[in-house]
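Just one chain follows, in the form predicted on its own, and it is written as structure tokens.
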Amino acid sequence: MKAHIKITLKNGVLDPQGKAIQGALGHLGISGVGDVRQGKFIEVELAETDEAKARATVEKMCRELLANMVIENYAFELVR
């Protein structure tokens, strides 16, 4: 089973690489850009077949080490 993970900049927080990316857009020549935030995506390969310790293990993998909780928000869901 899989775990894909995306960590987000909580709403507020300033994004200064989305910042940079959006004008890196616009740069291009690339028009109709709005606001460009940024974030993670990260696949974890679990061993565990059972759904409700493997959501479990994931909620604990990001409130301890993956995203920060002061300024992060996160999702998942699991793919077999």
Contents of the next structure:
2 protein chains.
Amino acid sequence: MKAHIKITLKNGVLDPQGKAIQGALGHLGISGVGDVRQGKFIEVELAETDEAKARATVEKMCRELLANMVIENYAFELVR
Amino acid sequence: MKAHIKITLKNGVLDPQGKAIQGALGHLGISGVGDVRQGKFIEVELAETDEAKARATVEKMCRELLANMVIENYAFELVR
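Would you generate the structure of this protein in the form predicted in complex with another copy of the chain, following the form predicted on its own above?
Every chain and every other molecule in the complex is listed next, the one we just looked at coming first.
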């Protein structure tokens, strides 16, 4: 089973990377672009086959290592 | 409309960040973790309301700025 994890900055947290992308898109002549926010996307391969257990493991990973819960949110889906 | 863009490393491209995460998960006592790959997740707000045009704009962004097409793949979905 694979977990597809998205880590995103919470609303209100300054995102200079996103602002840089937004500026660069403007310079490229791509218009109609509003706010840009950059986060992380992490793919993890899991040996676990039970979905509930896999979900618990991924929650633990996110809380203890992958996301900084002060400034980031996480969301994930499991893919067979 | 919002675009949710995932930028991932192509298969076979070395991913030291992913390896570091894999190692750290092991040290945390989380077992049953196989390969880990880290990519980017980018959220872009678009003024465009026509889905086909928005799709074309996001393709252009990905090819010209967001993804390095030599080593990365991209995928995106549009969200209302």
